[in-house]
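Take a look at this single chain, the form predicted on its own, given in structure tokens.
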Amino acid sequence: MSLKLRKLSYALGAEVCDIDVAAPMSEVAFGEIYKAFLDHGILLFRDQDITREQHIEFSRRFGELDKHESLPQDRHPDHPELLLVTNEPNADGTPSNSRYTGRQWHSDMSFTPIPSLGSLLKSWTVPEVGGDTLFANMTMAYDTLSGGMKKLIADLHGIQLAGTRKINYAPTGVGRAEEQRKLNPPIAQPVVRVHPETGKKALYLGEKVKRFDGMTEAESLPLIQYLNAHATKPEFVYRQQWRKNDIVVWDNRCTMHQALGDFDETQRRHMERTTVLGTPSGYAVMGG
């Protein structure tokens, strides 16, 4: 098979055209598919009107998946595979415990001891405008420091916590955000991580990060906010703008991302998660 991609930004991505992901595959042809995920960064497939099973299945082509246990709030009731990203009220009629989630630039599970290879969402229900994801290329951002700020930073370890989120968003609740961080002990996690694929340095920070280890917040603060500001530069990031049954799977050792909250609430949004299991990487701190 030749694999027919389409650019999605200066930056990265690519759409992956005329493929059903639910139809069989052989491996040759999922070789052609994993080198563009490793060249492009972020993948996009449209129009995948699948079951929940077959988006397991092929997430499972990716490597071993996460069951989500550090997160068992958000988990789908019969697939622990899929971590739920929606505003649809629980079945009490209770807001959703994942409303919220990713309003923060962030890698998908940087905060635990197996930080992820990569995730594949898929969106069921998008609202009439907006709802959009915002991805920086964490590689580009590293290549484009100067000499000095990759020597400063070369041997730094960013202190990674779960349920973190800005101030300037609606929290989660205080009872969700105690019981990730008590499944959740705080990680110190390489602020360069070298690509255990390509090779490759990216820079790997976010805003679950408030310290450096070894260093107060205070001191941390001024490098930190100048290393997320400048990899979130526009010339470094891709805008998805959802359309129902969009997948979109991104490299997270090598990419960042953001949900926007730039839509209607009370309009539907309903996403689901696998995330890929990556290589163990960081080490626990007492603290925060």
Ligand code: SIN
Given for the second form:
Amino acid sequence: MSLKLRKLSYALGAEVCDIDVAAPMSEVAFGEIYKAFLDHGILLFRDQDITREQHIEFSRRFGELDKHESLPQDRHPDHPELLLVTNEPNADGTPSNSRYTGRQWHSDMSFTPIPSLGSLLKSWTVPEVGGDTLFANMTMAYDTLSGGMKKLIADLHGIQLAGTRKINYAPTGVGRAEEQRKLNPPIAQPVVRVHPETGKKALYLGEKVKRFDGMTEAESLPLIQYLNAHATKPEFVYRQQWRKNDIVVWDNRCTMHQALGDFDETQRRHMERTTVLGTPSGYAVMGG
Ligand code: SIN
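Since the one above is the form predicted on its own, can you give the form predicted in complex with this ligand too?
Entire complex below, previous chain first.
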């Protein structure tokens, strides 16, 4: 098989054209997909009208899947491998806990000792317009820093906090953020991570980090904000405009992403994500 790829943006991403991810796929054919995943950071598969079981089965080709023990309230009731990101109300009419998931720059599971290798998000229902997701190329962000800045951040560790949100979003679910923080004590992750497969250095930060280990918030925040702003400049970013039945897989080790609230919230947006386990990284710290 020879993959038909179409670049999605200058910074990152490629669409894999004319493929059915649920069809039988040899190791060699999947190897081509995996190589494209490493080369492009994110891959888009359009028109994947597949079942949940097929979504899970394709995801397993990338590695062992997270059962989302660290985010128990957001799991699909019958498939712990699927994390819901939905504004579909609960059966009793109350708002969904996961309606604001991902509304800040982050890499999946950065707040755990085994941050994710990659995630595969499938769009089941999308609003008429918007509900987009931004992705940033963190290798490019690192490479374009000055030598002085690279030296300054080389040994820094950012403390990643679970259950954080932007202040303009209302709390979701009774005690949900508190539960997430209890299950996931603060973890210090290297600000510069070496990709275990490509060997390339990438920034590893995002908006779940409020301070560096060994420094105060006041000392850390200006540099954190500078690095996040640098990493998310338009030239390092791809904007995914979802259609129903898209699957996007991204590499959490060298990209970060943010779900935008750029849509009419009376319309439905229902997404389901598998999360591929990565390799151990970081160390536990007291207090966050
Ligand atoms: C996520 O952060 O995993 C969800 C992204 C999205 O819903 O667009």
